[in-house]
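Encoded as structure tokens, the following chain is the form predicted on its own, with no partner shown.
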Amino acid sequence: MRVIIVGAGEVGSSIAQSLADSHEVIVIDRDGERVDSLTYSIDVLAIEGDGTSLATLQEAGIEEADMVIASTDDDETNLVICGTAKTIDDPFTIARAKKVDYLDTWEHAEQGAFGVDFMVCTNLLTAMDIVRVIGLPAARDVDPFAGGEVQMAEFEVRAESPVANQTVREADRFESLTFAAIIRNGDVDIPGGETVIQADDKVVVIGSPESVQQFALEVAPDETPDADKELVVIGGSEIGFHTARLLEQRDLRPRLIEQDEERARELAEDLPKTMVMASDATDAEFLAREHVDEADVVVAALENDEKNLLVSVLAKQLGAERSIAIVEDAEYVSLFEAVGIDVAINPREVTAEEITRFTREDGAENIALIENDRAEVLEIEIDADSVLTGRPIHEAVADLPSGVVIGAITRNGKFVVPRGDTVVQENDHIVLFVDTNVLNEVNDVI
């Protein structure tokens, strides 16, 4: 695949560095010095010049693209770069934008917008990840699928867990869940209704958000954060909003601190489930008074690296149980993780692999992996000639492979529970779980 690059910076350079050894890339870049660097560093084409003129996507190759990736920092440049593309040719184009708003709009077309086929939310996608890692801390890996409909996560049965040698079918009180592995001293086996679960078993499922959350409270019922729990999010970022905002959809109750007046007063009227505060969250003073000593969680989502480790710090020193904080610049991440903060999450870092996993060139929607790489979950969307087209599950499964599951669907962006009476259609997207030594022959039917 011929794969052109718009912007060498932290994205995009990690993106080209994960394509560089399967597909031809080319990387666009103003500057001179990242050009240069790139070249002597991974085996791609650098040119030095405008993405968004005709004439520099001309002379990286655009008629002959099968891919586009914006990369900028710049959101609208990284609209134009794909809307530019679209005018010569038909190249697959991928966006990378910070502002939701972008994405709303380009959601809310029919046919997509700004010439764009996949737009990655950076500041979205942050926030996913942060309400991923405060939602189900017993969970050893956490991924969404279908837009976030669909969520798989991996989780580690201790002894003292309550489904701790349940049967599957005991353990299995969710009607939009489905236990698709159970992975034992390194083997993965697909489960029954009468498997046991045992201790230091690791459990995959996949199903919806609240499903998973549901099935996280009967794994580890003390780690899962409830309504009472006490979560603080300081800073008024579109960051945290929507973290604010996602947790807010789990039922939870959060706190949000944002210093500007005018900004706070926005944030109350949008966010009716989180008590929002007016103050500077780095004055020591206010965050004891409020008693964020007290919290469970702070998550530090100011738009700077620095305050963000500030407040942090501050938020353990006082007696925060766990500190989750955003830092732009990925070289802060290890400093950040040195002095005590217990997550440290880089936005570009989340973009580079939502776009790198996004490029996985075998048809699938996306993929999450298992168990370094025994199985991998698929989203994949259904054509006419899949085996499992206008056919129900219980029938076409005898076409496939043991070592397979399918875990959700989604119909028109809608969860549908997986039954064997389920029907399939053309252009449902499907979730599955399927062990790595069937996955080309799976590929091939599917």
Contents of the next structure:
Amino acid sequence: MRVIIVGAGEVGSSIAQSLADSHEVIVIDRDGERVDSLTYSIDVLAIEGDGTSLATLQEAGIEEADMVIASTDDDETNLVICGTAKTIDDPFTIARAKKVDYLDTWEHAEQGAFGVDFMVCTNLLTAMDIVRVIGLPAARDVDPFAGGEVQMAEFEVRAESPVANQTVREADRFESLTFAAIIRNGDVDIPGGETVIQADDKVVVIGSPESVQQFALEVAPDETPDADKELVVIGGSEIGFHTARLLEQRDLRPRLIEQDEERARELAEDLPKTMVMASDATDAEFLAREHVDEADVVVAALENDEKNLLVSVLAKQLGAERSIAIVEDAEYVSLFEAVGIDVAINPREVTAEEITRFTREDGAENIALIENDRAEVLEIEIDADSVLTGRPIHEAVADLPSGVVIGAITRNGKFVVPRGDTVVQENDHIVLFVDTNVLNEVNDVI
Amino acid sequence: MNLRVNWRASVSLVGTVVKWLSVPLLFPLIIAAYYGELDAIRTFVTTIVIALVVGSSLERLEPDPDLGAREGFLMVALTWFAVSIVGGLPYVIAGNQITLLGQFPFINVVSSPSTLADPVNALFESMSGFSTSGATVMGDISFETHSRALLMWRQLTQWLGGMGIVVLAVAILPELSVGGAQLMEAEAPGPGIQKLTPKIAETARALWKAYLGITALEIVLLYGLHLLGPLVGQPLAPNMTLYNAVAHGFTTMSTGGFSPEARSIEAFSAVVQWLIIPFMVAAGTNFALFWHVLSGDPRKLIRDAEFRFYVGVMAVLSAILTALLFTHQELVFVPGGAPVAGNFESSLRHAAFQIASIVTTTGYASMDFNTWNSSAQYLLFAAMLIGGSAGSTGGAIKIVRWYVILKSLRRELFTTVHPEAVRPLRLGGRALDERAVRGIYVFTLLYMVIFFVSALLLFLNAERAGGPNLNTLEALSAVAATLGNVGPGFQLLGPMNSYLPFSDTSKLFMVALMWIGRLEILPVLVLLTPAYWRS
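Right, and the form predicted in complex with the partner chain of this protein, after the form predicted on its own?
Everything in the complex follows now, all chains and molecules, and the chain you saw is the first one.
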């Protein structure tokens, strides 16, 4: 595959590096020095120029390109690059955007928007990452599907867990949750209502983030944060805001500290369940008064790495249980972890990983591998030819091989609980659990 | 830049509204013709002629009126006053029987001893009508003393005042559509207006259509009950004739409270009383919500934070009052009805009716609450200050303001513990602007100040004018009932009594209270500031 990457910053370089082995990669950047160093460090063709200009793209051989990845640091530039690429040819375009508004617009449009085929939103991805780290420490694996509306999670059931020795029917107390599989001694088993969950089983569930969260509370009440847990987000940046918003979606009530009064007011208006406080987060007296020292998790999401380091260290010193910090500069990541910060998250790394993962999946909607490829969780957009289209699920199931579970449906970005009488419509996204043995069979009929 | 007030433009538009007042005046004229009331025909023909002449001449003052924000305030305030004056003419004319056809001014005082013949009383009654207060100075409410046409006019003034004369004018007069939003802002109850459609005239029409539709529904149901009685073999609403159905439809939906029956709603059967309760509740609800319901989004009504609070408050108050009435030993006899104490249906009915009537500021009475014990009366008195929803026809402080104030008190307590916490006040899902919150404090404080100062002035004036001597509850309730457009007060001013004994100065003072109460104080008070008139 011929891939053009525009923007050779951290994200672009990192993607280029991981794609270089198996693909023809052309990198465009405006910075001559970067282009030079790239030429010598990785096996790619590096071109100096402006990716938004037609001439540069043509020089990079846009006509022969299969994919264009716009990964500069500027949202609008990335959108223009994708739009420009589409005027010449029809390569698959991927844009990186920080602003969630662009993602919303893009998801809202039927065929995508701005000439972008796949959009990766840095701020949202990072926030989702943080929330996964905070939200489900008991889960072995968590993957988001359908733009975050659906989650797949894998839990290990310990002997002391309340669901151990319960039947699936007993354990399933949640409106929008499906038990996709139980993995016992390496065997993937599709459970029925009477299947008993045993200690040391692994359970794969698919459902809305809220219900997955609630299930986590059932499986591992001690490890999963609930409404009583003190979650403190420091810094009302976009990442901080989305972190609080996603936590709210899971029925958690975080606190958010933002120094700027006006921004704090804005955040408070948009976050009804979050307690927003306007104060300097490095004010130890304030932190002590608001009992940040007793926080279970402190997330440092300020706009500045040094400040994040400072508040994280301060919070840990005061006695906060766990600390998570955003680090913009990749070189600081190990430093952060060295001084005792539990998790350091670099938004650029998260973005690069997501784009790389996506390009590897060959354009498929989304995918997660379970238990060393024994099963997969897939997200598929339903077209008119699918066996599922226009039929209630209990009818369509007859035409599906065994070893398939319909875990969740999203329609126009909204979660729909799949039940026997749910009728699947064209353009619905369904999240399926599929045993690898029947994967090809499933792909043919759906 | 010329910032001075163009009062000619305002007065000219007031003239337009007065001129158009002749159209609703045709309604009592038709009634008069139907019942063959010759005196009434003369009365209303005369009034229509005066309205046309006065209106048209005022209109001439400024051929092409241009409304700014300041002219808007003046126009709204003056309109309500002018309309009340013109609307009071039939009472004076009917009471004195001026015969235009004879030698003018040949004043033939007919046998009628009507108290409304006095101009001050007529103005009081008319302002009470248009402001939907329902306080009356009629000595004798009966067809013996008054024509059916005149009593229907009294009912109609309330219906016109309910959704707002100016809203009506904006809806039908194209020349008002430009400054319409400001006019409606100045007149509409509650903080701010909700524009339902891009064009303000369209919004005004939508509100009036909903108002008209629900009024018609109530009339049909009330009269339907009357007709249904003989069919099922037992009288359901023996007294609810078509005339009464129309008359009460007019004054329920406007939260007015006038009734052509001297005993108000006590004159009707229990079924009628039950039926009127939901209509009073509807009248105190934001009409924009009905518009949403009618345009296919009924969930907006149920989810509305103000509506929920409004219904909740009424439910709680009704429950308390039911308990008070049920256990009130002396309350065993109501003329023509079942005993109240010890009778659950009766206690609940009168409690729910009276709470709905007072909270929405309708002012109907299902029985003389002067016979209730003092705890029940003070509960009703407190309810007088609550008021209906914003954008409804109800008066007083308005439930939404109380809701915001309660929430902000809770916030104050919270921020005392957490000084850095940032907590926007939310109404439903929407965060309120702090300026709007401040506006609500200011309004409520101003309302309370005016309330207490006015009560004091009424006391003093009663002393000065030599009567009637008021007790505390009477004086306070007189202000609450007029400023809040509720209508009846307590004891001397109870629902079966009238404001007649007050001196002329006190009556005129209360006319002013009803006026500023209907316009929610600020549009009238602003006219009294020098800053308003100076550039």
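Rigid core here is just the name for the largest C-alpha set that superposes within 1.5 Å across the two forms. Numbering follows the first chain given and starts at 1. Predicted model only: the values in this text are computed from it and were never measured.
Following rigid core alignment, is the displacement of the V405 C-alpha between the two forms equal to or greater than 2 angstroms?
Yes, the C-alpha position differs by at least 2 Å between the two forms.
For a quick test of reading the superposition: does V204 move by 2 Å or more at the CA between the two forms, rigid core aligned?
For V204, whose C-alpha is compared between the two forms after core superposition, the shift is 2 Å or more.
Is D21 one of the residues whose C-alpha moves 2 Å or more between the two forms after the core fit?
Stays below the 2 Å threshold, so no.
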